[in-house]
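Only one chain is given next, in structure tokens, and it is the form predicted alone.
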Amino acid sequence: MPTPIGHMIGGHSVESPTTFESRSSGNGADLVGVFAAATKEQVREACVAAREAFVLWSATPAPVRGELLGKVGNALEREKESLARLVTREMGKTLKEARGSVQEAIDTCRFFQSEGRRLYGQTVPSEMPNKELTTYRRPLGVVGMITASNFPIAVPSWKIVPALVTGNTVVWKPSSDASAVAYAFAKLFEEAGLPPGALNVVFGGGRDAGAYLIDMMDEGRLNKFAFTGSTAVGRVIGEVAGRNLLHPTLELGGKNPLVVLRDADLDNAVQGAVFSAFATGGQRCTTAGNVIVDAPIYEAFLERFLGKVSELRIGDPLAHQDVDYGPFINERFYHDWQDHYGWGEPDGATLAYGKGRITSESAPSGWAGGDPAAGFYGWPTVWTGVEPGMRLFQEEVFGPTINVVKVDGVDAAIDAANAVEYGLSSAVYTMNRDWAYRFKSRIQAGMTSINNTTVGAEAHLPFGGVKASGNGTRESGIWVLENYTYWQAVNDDVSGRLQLAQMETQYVTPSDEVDVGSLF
């Protein structure tokens, strides 16, 4: 049994009276790291860490607090392929999903080691003499963190790197299904020289250490909450943020449309609509929920689609880099997603394409070869005759499946691709520039995409949903700047006597009045 990884906290390493393993998604048997179970009180010594950093790191100049990220990103870099490895063996990316997750942490770093440079005030002038008005951003404190396992490099850098650029200080709770990538990331933070307490790391589940961490809002002791995972617990964090009059940064779920219209480029929207619907095995917040196609190119969609869909290759992406997607990245996502196979017949919709559980009984002519039962393995499964009432359209499946919706020209498909609660990612493939340009002036969501996919990120463009899948902050790009600071306005008068602003401006005399009407 190897030595347990203590929790991160004020620059030691401090061990608990409990542990949990992480093993790898693709291979049970593979043991990657044993890790310390957070009590509430190492919670809470976590937050007392950072908020005693806070002082001296909400000090440093931003131009330092940003050289340091790059310095991050430059470890990040020189380990991409390691850490894209851990990734993979731990959570189940593919290799070249992973290797794309860190290169976005690696982009992230960059942008903002750019934007402690550029973390402008304004001056502002005054309607009184001898006096200057300025405003500044500041630090809003500590902030709390809890991040999914399905991104566990990329998401939380959209998280830490931004916080700590603005001078925040961190208490991070990563998923105990990426403890193992959680650690090494941070361990880039402390090899960077970023001072001890700035960054914190506490390991364990949701319902203890994730829910101890919420609790710390009550306590007073977090200005700030971030949270990437599902809808159900993002509005528990809400709740709490809000009675707190703390404003959350929430990146929940969805259930994402990709509308083919029927002129579209039919190999490019079926390439599209495969890896929306497919990439990271389905496990994505982005991940296409409802393909919605239009009439006349229906049929001759499908047929390409599920043809594409029984080529896709599976398996455990360390022993086989082809795959197109591995296992779910644990046993919980798996049992919920098995559970919707009980869902659309008796709605009335028609199983296409799957068996739930790949075995060595039951395998898709994809499977990579090997053991299926060393993890948690999916068929490729297709929807067809679903209709926006029905819960297989409404519901977000964490999974490897994709309903295919028939629906008649684009003002019935843009009505199809609103009627869910959320609003995160979207996508249309078109020619017709009306088309597109109607799309993406209609649709609710976040973010959309013309001809490509509803996934996919980049470091310098605001991600995030509305409705059901967030509150409307964002993150990434100038944008997430808003998040993790406040404002300050500053009125510095010189004039050496009180000057009352609107009692006592003197703007210009008017002259006397002009009869208009008079003039001609």
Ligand code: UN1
Second form
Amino acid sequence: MPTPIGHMIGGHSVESPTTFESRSSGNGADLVGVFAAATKEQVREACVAAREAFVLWSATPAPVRGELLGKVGNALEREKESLARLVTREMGKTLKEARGSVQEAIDTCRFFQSEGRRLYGQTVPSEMPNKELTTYRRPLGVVGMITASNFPIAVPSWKIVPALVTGNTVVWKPSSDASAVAYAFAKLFEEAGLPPGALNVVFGGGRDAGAYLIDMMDEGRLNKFAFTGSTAVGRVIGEVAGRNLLHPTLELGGKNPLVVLRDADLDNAVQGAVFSAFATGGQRCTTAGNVIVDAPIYEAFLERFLGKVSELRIGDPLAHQDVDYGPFINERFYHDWQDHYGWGEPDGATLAYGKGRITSESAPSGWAGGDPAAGFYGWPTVWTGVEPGMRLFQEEVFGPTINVVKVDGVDAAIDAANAVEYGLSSAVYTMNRDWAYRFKSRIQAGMTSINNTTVGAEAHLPFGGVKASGNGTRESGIWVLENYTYWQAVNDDVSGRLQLAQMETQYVTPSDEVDVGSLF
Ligand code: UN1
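Could I have the structure of this protein in the form predicted in complex with ligand UN1, to go alongside the form predicted alone above?
Time for the whole complex; same chain goes first.
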């Protein structure tokens, strides 16, 4: 057994009484690493280390903090290929996507490297003489973070990098399914010279290490919480944060609509729908859940779409580099996905393509080869006859499944697109400017694409949702700064006397009224 990797607490490696394994999603025989499983006391120690490190790190000039994050970006660039392979090996997305997700973290470092030279405040005129008003962004303190396994570098970077550039320190509990990637990523911050304790990593599952970190809000050890994951867990974090008067960042689930209107470029729309539904095996929060198709092109779209779906290549992405998607990240995700096969029939939907788990007896023609039992692989699955109100339409499935929904016209399409509890991303395919305009102004979603997919956020645009997809916080770009700083308003009075605003303000005394009509 390989030596267990310890938590990264205050610059030390800390072992735990118990450990857990992280195995390759594509090949269960491949042990990627063994990790310490954090106790509550260790999570507390990590919070204490972060609190101590805050003194030095928050006093480090922001441009210097930015330079350090630029060095992390350089290290990520140097290690891009190794990291991408580790992402693919550990959680199973394709190498092309894994490279893209490392690039997203590089882009994030680049953006916030230069933000360290801005972090602008304002100068505001005072109503009193010899007095200056200014505002400053100040760091919040210690940030607890829990992240998911599907974007194990990009999404953590959206949180860690802006938190650090603004002077906060971090305790991060990465997904246990991506512990090796998290460890490798955190090592690059050490390499770049981040002071000990500014970024602490505690390993373990959501029910133990994750729950302990949430408890730290009640112990008063955290000033901020940031979470990407399910809406159910997000609600719990929001409640605990609320009673502690913290404002958490919550990036939660989605059931994202992709609308194809009658004038759309069909080839482009079909390709976009296939990628939106099946990239990362449907295990993205931005995955399309319902493809909503305008009646006049419904049959043509469906035929082409099913044609593409039947050509999808599926398999172990390390062994077969040309696959479109790989395995489920873990067995639980597979079982949760498999359950949805029972939802369609009672509601009257039709299974148009797909047969559950891929096995050696039941594999689609695009199966790339090898033993499908080495991981959990799912058939690409397409439902038709789905309507708003059906369970298939409403619930996030988090796997390679898509519903094709028939509507008549742009307004019916928008109504259907809005008929879910979520509101993360959305897409419309049309060449009609008016329809595109109507869609982008009426869709209830944090993100909207016109003639592009529901996925593929860029690192400098705000990322986040409305309704059950979050609590209104945004990640990425300048918008995320609001979530890791508070505004300090400063009154600097050099008059040398007591000046009372409002009460002693010298407003100009008006003279007699001018009647312009009588002047000429
Ligand atoms: C997620 O699934 O939590 O826009 C994030 C996208 C990716 C990020 C997804 N860049 O699909």
